[in-house]
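So this first bit is one chain, no partners, the form predicted on its own, shown in structure tokens.
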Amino acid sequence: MFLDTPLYRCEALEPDLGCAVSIKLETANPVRSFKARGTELVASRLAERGSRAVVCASAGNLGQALAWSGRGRGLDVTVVASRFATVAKLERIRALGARLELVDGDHERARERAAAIARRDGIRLVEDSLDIETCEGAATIGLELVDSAASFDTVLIALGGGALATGVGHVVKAMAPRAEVICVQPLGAPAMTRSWHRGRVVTTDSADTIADGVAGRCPIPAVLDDLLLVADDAVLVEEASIIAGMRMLLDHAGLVVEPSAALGVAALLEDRDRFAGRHVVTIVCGSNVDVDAYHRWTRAGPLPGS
């Protein structure tokens, strides 16, 4: 139910972004987003040798995949996060049966914590973007996409730890090593852009930024070794053409996503001469959002440039 998912072209979006766009559409399976074609291969594999439990840290989307996948197969699952993580996204953890453990800080916090847990209770930690699994999950968006029938040119990917821009990144530069791989990241959470254009690791005090999903401070060194191989290049956009393509994804397509859904689009509005006349796929990644704040910016003033 994680796999093959839809991937089609909006042609409705192709006037505004002056380009041909293709979606590969990741949020219609039980838990909105990508993440749980890594943890179905966590669990499998943590079940065959007989674990009984595992622990991750989480913004949200991980955890509520974790939580599904080891629901599934009778493993103890515990999710570390923020206090501060979208609610919508904590409430659903705990109702896939997990147990939930909140930190004060940022997503960094909870991942400290988080290790401190794996070390005391001797359990798997699931680290997103480092471990394995988590990237090879990501790579089957890649097989899909090389094996769809229609070519592109671009595709767009969002950049937080680095799991799905490596998974899919690797995939895409062996098997249609023409088409650019773009991450695309929030100018508010700059950390692993920053890294990738410097060829080290840069890390911020602070990240400031709706799209939660990707807002990391300290990139994972080994992951960055990984994307130095396979991006293209990466972009930083503006909050303000996050929400806007937020607001076309709504208007144009009838999806509703989380920001970090929509930071491909974003990059297509900054920067619409770099793209015409483009086969541009964007990955809508995932749509657990609080509904409130998807009101407050789906329904905010005229989109830039109007």
Second form
2 protein chains.
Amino acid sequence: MFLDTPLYRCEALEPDLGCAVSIKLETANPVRSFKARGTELVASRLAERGSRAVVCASAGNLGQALAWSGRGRGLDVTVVASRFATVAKLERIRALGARLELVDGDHERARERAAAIARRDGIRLVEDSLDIETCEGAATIGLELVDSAASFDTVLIALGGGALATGVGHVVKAMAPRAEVICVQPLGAPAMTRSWHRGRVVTTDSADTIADGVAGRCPIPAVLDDLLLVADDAVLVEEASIIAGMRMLLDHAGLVVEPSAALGVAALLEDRDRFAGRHVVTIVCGSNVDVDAYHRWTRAGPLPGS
Amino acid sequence: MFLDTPLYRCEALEPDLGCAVSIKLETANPVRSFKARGTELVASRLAERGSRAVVCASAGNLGQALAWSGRGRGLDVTVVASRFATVAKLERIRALGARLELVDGDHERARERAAAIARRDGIRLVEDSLDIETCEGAATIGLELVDSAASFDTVLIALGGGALATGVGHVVKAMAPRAEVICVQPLGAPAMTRSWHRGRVVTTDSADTIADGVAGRCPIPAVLDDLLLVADDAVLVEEASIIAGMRMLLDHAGLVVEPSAALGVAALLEDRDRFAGRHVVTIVCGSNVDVDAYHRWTRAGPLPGS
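Could I see the form predicted together with a further copy of the same chain next, after the form predicted on its own?
The next block holds the full complex; its first chain is the one shown before.
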């Protein structure tokens, strides 16, 4: 259901981007993101051990995936999210039968609250990017990339908490070491990228980006250690490039993507010379958007804010 | 590349449709439609025999697929299309290196011209729906449906020339005979549906629908014979329902679809009682749209023409 996702060249994007582009599409599944690759592992292991409950903090995609994976296995799932999270994600979490608890404040507050619930109730806390299953889930994407017939020069990976980047990155570096692993984060939420460049955890006071799925402020030290081992670079992109990327993926690839999933194309747009003539894979990691915002971002006309 | 496409429940569509809905997604590949399942067979067999050229008529998707499949095998591909065909499809055919010949008039004129070119040049004519490879290609979708773990009650299939319906239908009727095979065609291009109901070929003088991929007027007798064997029903839907279907697939499933690919959802919208409580698979068969038209169709607000 969540594995063996499409991987294909998208030539219609290439004239504008100046390089060969392949899409690894993680949105054609019941939760419209890659996160269930990890939550299927979490939930099946919990169910094997007879656990009955689990909690996570989520910007929306992990919560949706955990709700989906837990529901079929009789687990009570609690998801803690910011009350400013993408409404469509919150609605899907509720529709999947999870208990949704909203916190005032951002994703970092939701992480604190989820940890408190886990301690109080004595239940498993799923910490995205830190917990091994979330990285193993992402690593299956890496396995599918290196197992494919087509070789590639670069893989562009959305960087938030770091699970996707470390999971995919470990596999690529082990099995296709000549391929570059490049992480992409919004300039408005640069904590992990700055941390990677300085080699130590850097936090930020705020995060300001439409890419809600990667809007963290407080990198987890152990995840940064992993990321330092596997990433060849980490770059920051402007909001206007993210929107342009979403628009290009709609217009030329027929793909609805959430802002985080356009980070790879945004990076290509911002540095055409760097990628010229290379074969780049970009992981389209999610498509959960609020419809009105999506229409606003992708409507023809000048880019918002430009 | 074109096989083993995603098949998944899409619960977000279900409250509005009143039944369980699974999507068979045929758009996440280099030509954004299912047609390369058949053209891969055509082109590989031609290449094995040392053929150098091939021609087809196409509303756009078959031509794109044949261009793609022929290019990698050194075949000269000629595609004949109506000059009123969807511009994005024509551009992709050219970009894939095929020779594109446009005719005044509709798809039926393009079919005549393609046949004339094949006779003149002594090269293979690919006749969609009539030629066995085009049906075998579609049949692989049927195999993937019946091989999936989830059982289903009904499969909704866009009906144009008939390859998709007969290919999928033969497999479903042979291997999952309790599942209903229902064909869906636009009220504005009803020739094959009327033919199915009367049991003999009925042609129409014109075709008037946004669903360019299924806008034929002259059913092929042998294809009708097949369709009479495998279809349980053939229904016609309004243009407004097709647009509503496209909008629902965008808003609730995050899928860009061309009008032909929304026919299944349109049928569900027009007859909720018939499908209530059933598990329906709809084949999302293509996503090649002109961007401006797509924005017009899916923009919030009252339905065009309503």
